[in-house]
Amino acid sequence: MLPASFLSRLRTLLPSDRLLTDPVDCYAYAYDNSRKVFPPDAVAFSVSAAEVQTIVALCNEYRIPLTPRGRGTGTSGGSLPEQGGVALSLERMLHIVAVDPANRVIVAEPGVLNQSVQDAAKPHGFFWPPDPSSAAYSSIGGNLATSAGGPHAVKYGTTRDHVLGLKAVTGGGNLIKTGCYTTKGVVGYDLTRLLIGSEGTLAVITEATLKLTPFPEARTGLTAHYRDVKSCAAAIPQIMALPQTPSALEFLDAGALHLIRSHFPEMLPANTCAMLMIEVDGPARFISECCTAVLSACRNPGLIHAEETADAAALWLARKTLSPLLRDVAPRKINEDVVVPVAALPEFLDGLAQLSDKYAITNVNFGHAGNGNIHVNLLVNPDMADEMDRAEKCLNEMFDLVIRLNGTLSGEHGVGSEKRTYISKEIDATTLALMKEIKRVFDPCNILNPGKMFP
C-alpha cells in the first residue's frame, strides 16, 4: 500500500491518463513472459527524461520500489515489480530523436520498438543488428536492459556492441550522459557498457545513441540435416573455424523439429533428427564461395544432406514460432539461455541429454549455436510437485555443467529473478560484493528494481 501523501504528490506530477492505481488496471503490468505475477501498487507512464527524474526523486524520498519496464517481453522476470511499489512504464517514450545516416547513427527513446528502428534505418541502407525473436514488439529500452542478442549475434554481436552512448537517470535521481557520438572514444570509464545489461537496477535509460550497420549486398540460407544430435553438434565448431563467419547459425534438436513438423508438415524431411539453419551474407561475388566452404564443413558421417534452401524466409518464420509452440507440449516451460564455448557444444548437449533422462524431464533445445548459446526448455506441469522437484534438480545440475565447461548462465535473457539463486555459481563472492557496491553508488536507497540479479 502506497502512502496517501506519496500518491497525492505523484498525481500532481502526471495527468490522470498516465497514472494507474486501480488494481484491475495495474494488473496488465504485473507480469512478463516468465508468466509470474507481482502486481504493482501503481503504474506511471513517463514521456520525458525530466519526468523520469522527478518520479525517481519522489520514490527516493519515500523509499518506494520503482521497477522500470518496457513491453514486458522478457523471460527472466526482470521487469516484475516483486516488492510492489511503482511500475515505471517507458512505453510512451516513442520519439526517434535523430536519424543520421552520414554518421551511421540513430538516437531513440527507450519506448521505441526494435522494429521501428529497423524501419527508420532501412531507407538509408542500414540496420541495427540486435534481432531478438521479439524484435517486432520489444522496445529498445528492454533490448538495452538485457543486452539482447538474436540469431545474427554470431557475426554482428549483441546490443552492447551497437550502442555509442546513453542518457539515463540513476537510482539516486541524477541525470547522466555516457559514451559519445563517435565510434572511437576512451574518455572516462565505460559506463555505457555497464548500464547495458544491468536490467534497470542502476539507472533508467531515457535515450540511446545506436550504431547502425550497412545492409550486406547479398544473403542466402542453407540447411544441414543430421541423423543424430552428436553429429550435428560436431559440425558446429568446424563451421565456426572457417574464415567466412556465417551471419546466423541455429541449432534445432529432434523435439524442436517435431514441433515445426506439427504445424508445417511438408517443411522438413521425416528422417532429420537434428538440423542446422545457416545464413551467410556479404559481397555478392563471395556468397557462392562462402556457401561451398560452409557446406563442406557440415560434412561428417552423420550428415543426411546439406543444401542451399529455396525458402529460407519460411524456415526462419517457423524457427521464430518455436518458443510459443512449446506450450503445446506442457503447461509450463523452464526456459534457459545458457552459453558454452562453441568447441564444448557436443559435450554440453550430450550431458544435457543424460540429465533429461536421469530426471525424466521432457526437454526441447534450439538456439544460436554459432555463439554456443542454447535455449534449453524443460517442459513441466506445475501441478505435479514431484515433476517440479525433478526439474529443479535437473536445472541445478545443468548450470553446474555449464560452469564446468567454462560457460555462462545467460547469454541474452538476463538474470532477473529467475536466475538470481544460481548467480554465485558463476560469480565469486569478492566480485559479487564489488557489484553490490556499484549498485549502492548508482542507487543508494535501493529503489530501482530491488531484489533483481543478486541472490
Second form
Protein chains: 2
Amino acid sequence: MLPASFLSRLRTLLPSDRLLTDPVDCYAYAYDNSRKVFPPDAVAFSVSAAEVQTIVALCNEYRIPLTPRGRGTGTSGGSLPEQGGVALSLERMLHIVAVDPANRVIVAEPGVLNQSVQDAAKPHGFFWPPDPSSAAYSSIGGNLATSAGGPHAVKYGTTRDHVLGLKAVTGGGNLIKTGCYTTKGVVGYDLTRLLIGSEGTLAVITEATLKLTPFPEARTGLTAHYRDVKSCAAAIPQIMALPQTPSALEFLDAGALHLIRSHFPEMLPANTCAMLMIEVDGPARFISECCTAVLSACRNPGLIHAEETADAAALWLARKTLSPLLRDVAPRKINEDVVVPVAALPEFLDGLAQLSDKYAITNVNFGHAGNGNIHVNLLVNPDMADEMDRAEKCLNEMFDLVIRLNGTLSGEHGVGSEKRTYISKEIDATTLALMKEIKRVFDPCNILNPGKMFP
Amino acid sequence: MLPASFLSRLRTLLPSDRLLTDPVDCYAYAYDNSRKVFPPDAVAFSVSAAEVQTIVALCNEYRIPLTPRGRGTGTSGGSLPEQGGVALSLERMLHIVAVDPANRVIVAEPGVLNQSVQDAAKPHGFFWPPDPSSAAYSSIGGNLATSAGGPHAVKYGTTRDHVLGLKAVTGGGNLIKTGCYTTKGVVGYDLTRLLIGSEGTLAVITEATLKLTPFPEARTGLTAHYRDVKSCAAAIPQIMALPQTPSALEFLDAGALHLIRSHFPEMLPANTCAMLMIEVDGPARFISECCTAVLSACRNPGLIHAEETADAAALWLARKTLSPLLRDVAPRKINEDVVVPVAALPEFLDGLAQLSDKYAITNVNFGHAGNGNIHVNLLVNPDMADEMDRAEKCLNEMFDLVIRLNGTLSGEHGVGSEKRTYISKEIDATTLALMKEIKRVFDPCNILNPGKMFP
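Moving on from the form predicted on its own, please list the structure of the form predicted together with a further copy of the same chain.
Next comes the full complex, and the chain you just saw is listed first.
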C-alpha cells in the first residue's frame, strides 16, 4: 500500500491519464514473459527525462520501490514489481530524437520499439544489430536493460556493442549523461556499458545514442541436417573456426524439430534429429564462396545433407515460433539461456542429455550456437511438486556443468528474479559485494528494482 | 619519502631484484610519452596476481600512492607517479596463459606486449584488433587502461570491444573477476568495460581474456591527394557514408605531409596539401569493388588524384613516423586526440585553422578521420611563456569547439594528468561526482593513481 501523501504528490506530478492506481488497471503491468505475477501499487507513465527525475526523486524520498519497465517481454522477471510500489512504464517515451545517417547514429527515447529503430535506419542503408526474437514488440529501453542479443550476435555482437552514450536518472534522482556521440571516446569511466545490462537496478535510461551498422549487400540461408545431436554439435566449432564468421548459426535439437514439424508439416525431413540453421551475409560476390566454406565445415559422418535454402524466410519464421510453440506445450516451462565456449558445446549438449535422463525431465534445446548460447527449455508443470523438485536439481547440476565448462548462466535474458539464486555460482563473493556497493552509489535507498539480480 | 616500516615490509614481499628504491634506478620509471617527469619513491615488479594483491594491500594500509605501469608509452601521463609512492610495474607479468583458437580467445597477463598477442594469434588466422602506434612496445595492460585504439578502430572498434573478461585487484586490495570467457554474457554488472579505460584508478588488471578476430583475406591501400584541407575534409563523410566501411581512413594535413616529405623526399607530390590514406580489407573478391566505391567517394573538385597504392607498407611506415618526427621538430609539443562526429570534421578542421591563425600557434593535424579522431599537435616551446599562454587559450577554444560539435576530448589517449583540467567541459558535475563515488568503492583510500583523470 502506498502512503496517501506519496500518492497525492504523485498525482500532482502526472495527469490522470498517465497514472494508474486501480488494481485492475495495474494488473496489466504485473507480469512479463517469465509468467510470474507481481502487481504494482501504481503505474506511472513518464513522457520526459525531467518527469522521470521527479518521479524517481519522489520514490526515493518515500523509499518506495520503483521498477522501470519497457514492454514486458523479458523472460527473467527483470521488469516485475516484485516488492510492489511503482511500475514506471517508459512505453510512452516514443520520440526518435535524431536520425543522423551521416554519423551512423540514431538517438531515441527508451520506449521506442527496436523495430521502429530498424524502420528509421533502413531507408539510409543501416540497421541496429541487436535483434531479440521480441524485436517487433520490445523497446530499446528493455534491450539496453538486458544487453539483448539475438541470432545475429554471433557476427555483430550484442546491445553493449552498439550504443555510444546514454542519458539516465540514477536511483538517487540524479540525471546523468554517459559516453559520447562519436565512435571513439575515453573520457571518464565507461558508465554506458555499466548501465547496459544492469536491468534497471542502477538508473532509468531516458535516452540512448545508438550506433548504426550498414546493411550487408547480400545474405543467404543454409541448413545442415544431422542424424544425431552429437554430429551436429561437432560441426559447430568447425564452422566457428572458419575465417568467414556466419551472421547466424542456430542449433535445433530433436525436440525443437518435432515442435516445428507439428506446426509446419512439410518443412523438415523425418530423419533429421538435429539441425543447424546458418546465415551468411556480406558482399554479394563473397556469398557463394562463404557458402562453400560453411557447407564443407558442416560435413561429418553424421551429416544427412547440407544445402543453401530456397526459402530462408520460412525457416526463420519457424525458428521464431519455437518459443510460443513451447509455451503451448508447457505454458510454465523453465527457460534458460546458458552459454558455454563454442568448443565446449559438444560436451555441454552431451551432459545436458545425461541430466535430462537422470532427472526424467523433458527438455527442448535450441539457440545461438555460434555464441555457444543455448536456450534450454525444461518442459515442466509447476503444479507437480515432484517434477519441479527434479527440475530444480537438474537445473542446479546444469549450471554447475556450465560453470565447469567456463560458461555463463545467461547470454541475453539477464538475471532478474529467475537466476538470482544461482548468480553466486558464477560471480565470487568479493566481486558480488563490489557490485552491490556500486548499486549503492547509484541507488542509495535501494528503490530501483529492489531484490533483483542479487541473491 | 616512504616510511621505513613500509619499505621494510615491502622488502619482505619482493626479492631484491624486483624492487628498486635507489632514486637513480627509479628515474627510469618517472616518465612516459607525455614527457613529464615524476619519479616514484620505489618501483615494484610483481610477477603474479597474488603478489599484486599483497603490494596493493600494503600500500592501502600505509596510504601510499600506487601507480600501475605498463610500458610507459602513454601520452596523457596516466602512468606517471605524480604523487610519488610506488610505481607498480607489470612489465614482468609476461605469461600468455592460454591460446585457445577454437574459442577465438587468448588469455594474457598485463605485461604481455600487444605485438606478442598478435604473434600468438597469427598462426591460427586471428589478430587482436587494437593497434595503437606503440603496438610493438606497449603492453596489453596499458592498452586496457586507456581502451587503446589505432587506425583500424574505424572498422574494428577499440580495446573495449575486444575483451571478454578480466581479473584485477581493486585499490582496496580485493581480487575480482569480471566478465566471462564466452562471447555473450549478461550476469551481473559490466565491470570489464568499467575497468577498461579507467587508467589504473580503480584496479590493477592482472589478467585479460581477449577476444580474437579472423584475419581478413585480403587488404589494399589507397591514397587520395587534395589541393586543400577543405576538399579533403569534405571527402571523409562521403567515404564513411559508404556501406563498405574502410578498415583505416587516415587524414594528413599540409604540416604532416611536409614532415613526411622531409624524411621521405620521393614519396609525395609537391602540390598535395592534404591527403587521405585509406585501407580496405575483406574477402579477396570484394576488394576491387570496394576500392572503386571508395575512389568514387573521394572525388570532388579539390581532388588532385586518388589511386590504389603500389606500396601501402611504405605509406604506413611514413604515417607511423609522424609522431617521432614531430618530437624532433618540437620535443615538447602539445599532443591532443580530440574526436568530433565524422560529419562535423570539415567544420572542425576549418575552425582549427582559424584558431591556429588567431593565436599564431603552428599546428600539425592528422589521425583517424574515419572515427573523427584527429591528433592535433601544437608545436610549442614550453620555455616561451608567451607562446604557451597563447597555446593554452587556443587549446581551450579548441576543446569548446569540439564539445559544441558534439565531440569528445580524447579518443584513445585518455585523460591522465594532461586533460583533467578540461574534463568538466565534457562531463557534467553530477556525472563526474558519480564517477568519483565509483572510484571510492574500488579504492576507498584513494591510493590508485591518485589525482589522475579528475579535476
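Shifts are known only where both forms have a C-alpha. Definition used throughout: the rigid core is the maximal C-alpha set that superposes within 1.5 Å between two forms. All values reported here derive from a predicted model rather than from experimental measurement. Numbering follows the first chain given and starts at 1.
Core-superposed comparison between these two forms places the only run of three or more consecutive residues whose CA atoms all shift by 2 angstroms or more at 327-331.
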